[in-house]
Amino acid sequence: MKIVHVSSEQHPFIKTGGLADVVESLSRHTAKQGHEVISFLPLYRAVRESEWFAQAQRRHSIFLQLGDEAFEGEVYRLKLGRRLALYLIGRDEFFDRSYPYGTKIRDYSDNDARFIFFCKAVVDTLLRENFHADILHCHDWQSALVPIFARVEEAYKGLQVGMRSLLTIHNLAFQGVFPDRAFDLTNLPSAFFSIDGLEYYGQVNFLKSGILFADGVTTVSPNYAKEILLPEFGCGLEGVLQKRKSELHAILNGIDTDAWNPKTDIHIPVNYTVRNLDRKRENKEALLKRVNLPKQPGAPLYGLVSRLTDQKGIDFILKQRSFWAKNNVQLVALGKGDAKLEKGLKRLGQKFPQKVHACFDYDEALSHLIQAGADFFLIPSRFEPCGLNQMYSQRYGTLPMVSRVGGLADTVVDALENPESGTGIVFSPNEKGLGKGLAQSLKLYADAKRYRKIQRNAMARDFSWGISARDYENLYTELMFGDSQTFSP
């Protein structure tokens, strides 16, 4: 098969979250399966300034209509391996910026034009390159207009862009909603600005377009696929998703088991396996030294690596002040995001300087060390489409403490409910639930034999991408032999 991935992020070129890891891993594994795979990415400043860009080949210029104006751009191609290549869509006005989506204060005001240009450029490039894709796999709202642009272009020009299209929803909370004037920039027929098209309460919703006009829709965990059909998690699109329920699939994300392997991890000072778990303690000591926290005998160390947003339940952690105050415990947090949450973690560290350290950065090496050095890993999310950190932590024998939502519930077996097969602690997605989970963790940590058994259970889990890539391969095949989605509003 010829497979195209379209995404706003891809590791190692640009990353703000798990999306980048998923696109890189899925592209690489499907290429290993023998398929020809290309991916598309905006040519951000960070990508242009990277060492990889020097190896990219300029392919051609593009001239695209957005509303009444024509915009020029450029396309580069970077070969990543056998049967694997990356196309970069450049236009400095849109992508030569410090951050991909906005500043810490607000999103860029022209994100509608930026990603309409990107989606149009993908379709234009596929036509120019005569790639004749079997599958157009689009990821999240930034690429969700590709299916409709492709079908309209095919209708007008009589040329095939892609046989079938697929949209993966990595996080339904981010939909790409813009004022109605954004529709003019699409140059789509006016009929598509309707309740059965891109219109959403008088605005334009990019993700809605992908849900309606892609041939298939996937989410990144089975539980999340069920949740988003309900008002509580549907973020206003539960009705649209119900309409496509028969085409809605769930494939659990995998993890890169080469990069995240305590036996070979280059970011940690002491490698270990399930057979010599005692060596894990040396990583704990190294982590405490790295963040300048004292060794406290008998104290469990809690790790947190996260975007600092309301979704992630960081405020639940901040509200557990009495837990950090009264108990012999320590916390190391790493992340960036909401200024209020950063301030809260900073104050917690100032209040308990011997117990809490917070680092506000993206630090790949430190994130690995936290996974290897912590005793428990906190993910108290209000909702979580899949999550990768809980899979990493199990692989490292660091017991995940997670909310009972989305992919967290799919991937962590609660040790209280399942004493023999448990791999972590699962609790209700609220402040009270986290409090109960923390209390349970203290009892568990005090029982060294039981704690070690759960560690071994966790490290035996297989979250490799090979399983997920085969599921996607099967879905691609199913889509190719199924009916094409109509593109009439």
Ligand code: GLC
Second form
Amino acid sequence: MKIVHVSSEQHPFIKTGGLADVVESLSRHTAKQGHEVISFLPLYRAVRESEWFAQAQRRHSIFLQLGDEAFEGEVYRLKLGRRLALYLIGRDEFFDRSYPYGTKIRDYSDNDARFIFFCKAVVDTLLRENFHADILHCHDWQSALVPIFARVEEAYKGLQVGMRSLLTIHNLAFQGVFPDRAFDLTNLPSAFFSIDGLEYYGQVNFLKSGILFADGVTTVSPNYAKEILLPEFGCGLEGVLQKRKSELHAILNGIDTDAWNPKTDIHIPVNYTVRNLDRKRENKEALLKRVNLPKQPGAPLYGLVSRLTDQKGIDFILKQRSFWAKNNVQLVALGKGDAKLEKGLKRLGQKFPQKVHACFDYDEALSHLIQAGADFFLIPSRFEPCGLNQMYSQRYGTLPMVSRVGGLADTVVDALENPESGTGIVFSPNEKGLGKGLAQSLKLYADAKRYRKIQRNAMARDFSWGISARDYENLYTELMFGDSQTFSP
Ligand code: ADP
Ligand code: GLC
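Show the form predicted together with the named molecule, please, the one above being the form predicted on its own.
Now the full complex is given, and it begins with the chain already shown.
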């Protein structure tokens, strides 16, 4: 099969969250299975300045119409491996910036033009390169216009861009909603600006277009696939999703078990396996030393690595003042994002300097050390499409403490409800729920035998891509033999 991934992030080139990990490992895994796989990424400044860019080959210039104006750009190709390549869509005015989507304060005001340009460039490049994709696999709102652009282009030109398209929703909270004038930049027939098209309460909604016009839609965990059909989690698109319910599939994310392996991890000082779990303690000591926290005998160490946004329930952690005050516990937090949450974590650290340390950075190596060194890993999200950290932590024998939502509920077995098979602690997605979970963790930590049993259960779980990649392959095949989605609005 010829598979094309279109995404705004891909590890190690650019990453703000799990999307980057998923696109990278899924594309590599499917290429290994014998498929020809290419992916598309905007040529951000970070990519242009990276060591990899020197090896990229310039392919051609592009001239794309956005509204009445023609925009020029350039396309590069970088070979990543056997049957695996990355295409970079360049236009410095759009992508030569410090961040992919916006500054800390606000999103870039021209994100509509930036990602319309990106989606058009993907379609244009596929035609020029005569790639004849079997599957156009788009991820999130930034690439969600590709299915409709491809179909309209095919209708005009009589050439095939791709046989079938698939949209994966990694996070419904981000939809790419822009003022109605963004529609002009798409150059789509005006009939598409309607309730059965891109129109959304008078605005333009990119993700809605993908949900309606892709041949198939997936999301990243079975539980989230159910949740998003409800108003509570549907972020206003539950009605649109209901319409495509029969084509909505759930495929749980896998993880890169080479990069996230305590036995071989290059970012941690002491490698370990389930057979010499005692050595994990040396990573805890290294982590405490690294962040200048004292060794506190008997204190469980909680880890947190997260984008700092409302989604992640960081405020629930901040509200557990008496827990941090009264107990012999420690916390290492690593995260970037919302200024208010950064401030809150900083204050917690100032209030309890012997117990809490927070780093406001993006630090891949430290994230691995936290996974290896912590005793518990906190993920008290309000919603979580899948979540990767809880899978990493189980692999590292670090017990995840997660809200009972989305993929977290699918991947962590609560140890209280399942004493034999438990792999972590699962609680309600609110302040009280986290409070209960923290109280439980203290009891669990005090019972070394039970704690060790849960660690072993956790480390025995298999979250590798094998099963999920096969599910994608089966779905690709099913789509190719099924009907294509109608694209008239
Ligand atoms: P999301 O995509 O919603 O942020 P996931 O759990 O799917 O959540 O993926 C988050 C990924 O980003 C993980 O690989 C995590 O380790 C990483 N990550 C998040 N914040 C940081 C940070 N500040 N430094 C290093 N890695 C981070
Ligand atoms: C999103 C979600 C996260 C998921 C990731 C990869 O960022 O917030 O839950 O794991 O995408 O699919």
